[in-house]
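Encoded as structure tokens, the following chain is the form predicted alone, with no partner shown.
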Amino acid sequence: MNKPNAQMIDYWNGAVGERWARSQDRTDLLLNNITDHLLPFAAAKPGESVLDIGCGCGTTTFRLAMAVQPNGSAAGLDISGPMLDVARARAQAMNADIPFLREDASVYDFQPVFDLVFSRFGIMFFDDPVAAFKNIRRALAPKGRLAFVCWRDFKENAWAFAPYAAAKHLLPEQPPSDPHAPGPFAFADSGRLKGILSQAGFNGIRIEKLDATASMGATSDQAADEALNVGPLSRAARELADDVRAKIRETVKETLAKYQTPAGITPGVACWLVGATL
């Protein structure tokens, strides 16, 4: 029998999880304004037990860690060996005790301590997301509750979509793919999203729609270089040759320059807060 998510795993412990590790700093950026949202909807309160799921490098951790103070605590856990390595860097040097795990929550063996059950962009790559967010559930505590984030569609996403779309005539022609497949897409059906959750046993489940802005760099060139980084566009272009890759830049760099303002570039993004209980 095939390990559960073995992709994924693969997928985050090679290369690309390297890559992000490397670049904690620019992602925290990015993802800096939907982070803001999320930690006010979650409500990590002092004294509570926080476990914050697909955490990579350890960023919400530790704002969940200053949360819960002073008699909490938080652990994250993810599969990623190199984004857990800076994790754990980041918490020595800070000398905070905080465990980072590196575990698949679809199959670890929980115990029911956690009060809040957090993720910012980590529950969408799971094989089978009913039985993983049955086996997420037994971590809740009795009064437990769960929240996180996910994407909602590719089109509405333009930090995402319109680099993507003004390189596309660049790219290879892509393959069709499964909108539910594991992947940073699969929950933008809010629908689906509520049954999967649903069949897992919770309850309380709402749904709410945030609208904001990914900060990708001060400067377009900046921004074309994240947009090559993460994303869509990143994984289409990947093995792509330079000269091709420098073709997709400078279209690429077009494109994003259309959406400065004065804090840099910062196209929209459009993401589910989603919120649950046992």
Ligand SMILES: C[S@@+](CC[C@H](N)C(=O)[O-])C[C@H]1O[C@@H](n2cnc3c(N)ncnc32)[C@H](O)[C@@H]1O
Contents of the next structure:
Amino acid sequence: MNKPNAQMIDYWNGAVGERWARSQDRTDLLLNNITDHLLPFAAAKPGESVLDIGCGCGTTTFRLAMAVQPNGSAAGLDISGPMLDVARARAQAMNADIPFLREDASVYDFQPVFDLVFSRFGIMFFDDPVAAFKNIRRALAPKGRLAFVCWRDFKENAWAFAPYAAAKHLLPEQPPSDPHAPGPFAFADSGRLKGILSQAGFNGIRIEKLDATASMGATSDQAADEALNVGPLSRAARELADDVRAKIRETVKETLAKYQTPAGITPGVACWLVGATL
Ligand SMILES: C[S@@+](CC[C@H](N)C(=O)[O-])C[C@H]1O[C@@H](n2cnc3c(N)ncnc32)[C@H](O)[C@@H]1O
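Form predicted alone done, so how does the form predicted together with this ligand look?
Whole complex next, starting from this chain.
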């Protein structure tokens, strides 16, 4: 039998994981507003034990670790070696005792010890989402809860769709893609998502719309770099020659300039805030 999630394990340990590890500060800015909604939604409390799934470089794990003081604890779990290296180096620099496990959440042998299982965009990459969430459910303590954020439809997410649509004529023909395949927009359909969680055994499922803005940089130059660094355009343009990428960058820069505000380039983000109980 093939190892589950083999493709995603390669993906997050290859060039993409390396790039996320290098540019986590930028990504954290991009996701700042979302995080400001997600943390109160998850409502980690002093004394709780929290697990951050798909924690990447640990930004939210550190925030959770602070929220559960005194007497609480936080741990991060991810499949990406390069991103976990950053998380561990940050923990060391802060003298923080936070375990960061390199494990696949869909198969790791969890003990039922966590009051909160949390994720910021780290749970959309499973080959078999029902089996994965069944396994994740095993990590919850008796009154435990799940809280995560995932993307709604690609077209509703201007931060990703606007640059992609602007550059489409310069991109090679993209093969038709399965909207439910592991990837950022796999849970865009909230009915399907609710079905996955309920088949996995979760109760009290809440799926709430979150509309906010992304912070793509102070200038359209920075925003164009960001669009080529993260999201569907970055994937589609990754292998292209430098001169084509330069043309794409110019086109995208012009489009993203339309989102200029006093706070920088801030196109919309469309997410689901998802909560569930054991
Ligand atoms: C979009 S990134 C988000 C990272 C981080 N939560 C953040 O917000 O910066 C998705 C993360 O999920 C992790 N991931 C994907 N599949 C996973 C799995 N099966 N088990 C654990 N982590 C996984 C990836 O390695 C990556 O770090």
